[in-house]
Amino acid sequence: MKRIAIFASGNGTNAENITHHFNGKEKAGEVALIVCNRSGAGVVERAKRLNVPVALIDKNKMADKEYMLGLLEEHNIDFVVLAGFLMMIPSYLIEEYRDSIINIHPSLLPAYGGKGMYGRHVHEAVVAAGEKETGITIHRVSEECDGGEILFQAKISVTPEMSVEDVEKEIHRLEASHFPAVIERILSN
């Protein structure tokens, strides 16, 4: 079974979710940790809730290879999801585990990638450009932000009637059903 740290900086919906579909059941993975890098942050509530421990960081910690790897490392993990995590992962961490670190995006890489594109401001680029589909990417970490490869897409059709906040929840249906059985998949193979 492979022990899976979510690093997320926001509400903590997608860790929530990856973290039912696999705590106390039999499955190919088990979450062993929330990594935040914001104090107010959802998650850490949610990880509380969730008897998931939580390690709190910052830029320096980050930046610091001796404590990330360290505290991976005492946590056991072999896996790391990308769940809504605002700051960019250092390249000694990828390299460590190269293949194994993955992102969800709420786009349809390459469009809508890249730096300052997160959360709501995709979906806000998304509608002012009069887009008939969206949908999220899962993708592998590499050293370009939102590159790596592409290991599954989900689309949604977007009408001109749409809003945001309706391409937004829309997203965020997809992400709850597809985020966590995709994980699975990547790790039972």
Given for the second form:
Amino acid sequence: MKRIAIFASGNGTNAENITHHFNGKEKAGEVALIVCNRSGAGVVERAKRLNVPVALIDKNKMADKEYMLGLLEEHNIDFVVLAGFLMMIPSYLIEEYRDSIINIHPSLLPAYGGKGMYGRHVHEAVVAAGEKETGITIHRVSEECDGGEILFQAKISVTPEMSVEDVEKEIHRLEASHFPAVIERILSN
Ligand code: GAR
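Mind pulling up the form predicted together with glycinamide ribonucleotide next to the form predicted on its own we just looked at?
Once more the chain from above appears, this time first in line as the rest of the complex follows.
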């Protein structure tokens, strides 16, 4: 069974869905650690409720290869999932987990990816551009921001009546229904 670390900075709905999917069942993986860079983030409370250990980190800890690899080793982490994690991933971590680190992005990459494109900002840009569709992308993490190999995409239609909040809600629904299953498929291969 693969041991998963989820890195998250925000509300943590994806982290919670993934944990519910895996933990306590005979699945290909188990969420063994949640790593967060904001002590007040919703994901910290969720992790406590879910009984998953949390490691709070900051810029200095992230830059410290020995500390971070030590932390992941201490929890025997095989696979890293970025779920709304807003810090850049240093190259030593990408190298160490080369084919075992993935991210979810709330658009159809390469559209609406790159620096500054995260969460609500993505949906604002999609609505402002009058896009007829948007979606989610699950991809491997490479040195290029939002640029790694695409593993999965799913789409929704965007109608002119939809607000940014409507799009965000639909995207979260899409993430909830696909992300855990996609992770399971990757772990089982
Ligand atoms: C998710 O929609 C995820 O796709 C997005 O942040 C949200 C986190 O929600 N990630 C990015 O924008 C990464 N560039 P959550 O904290 O409720 O899981």
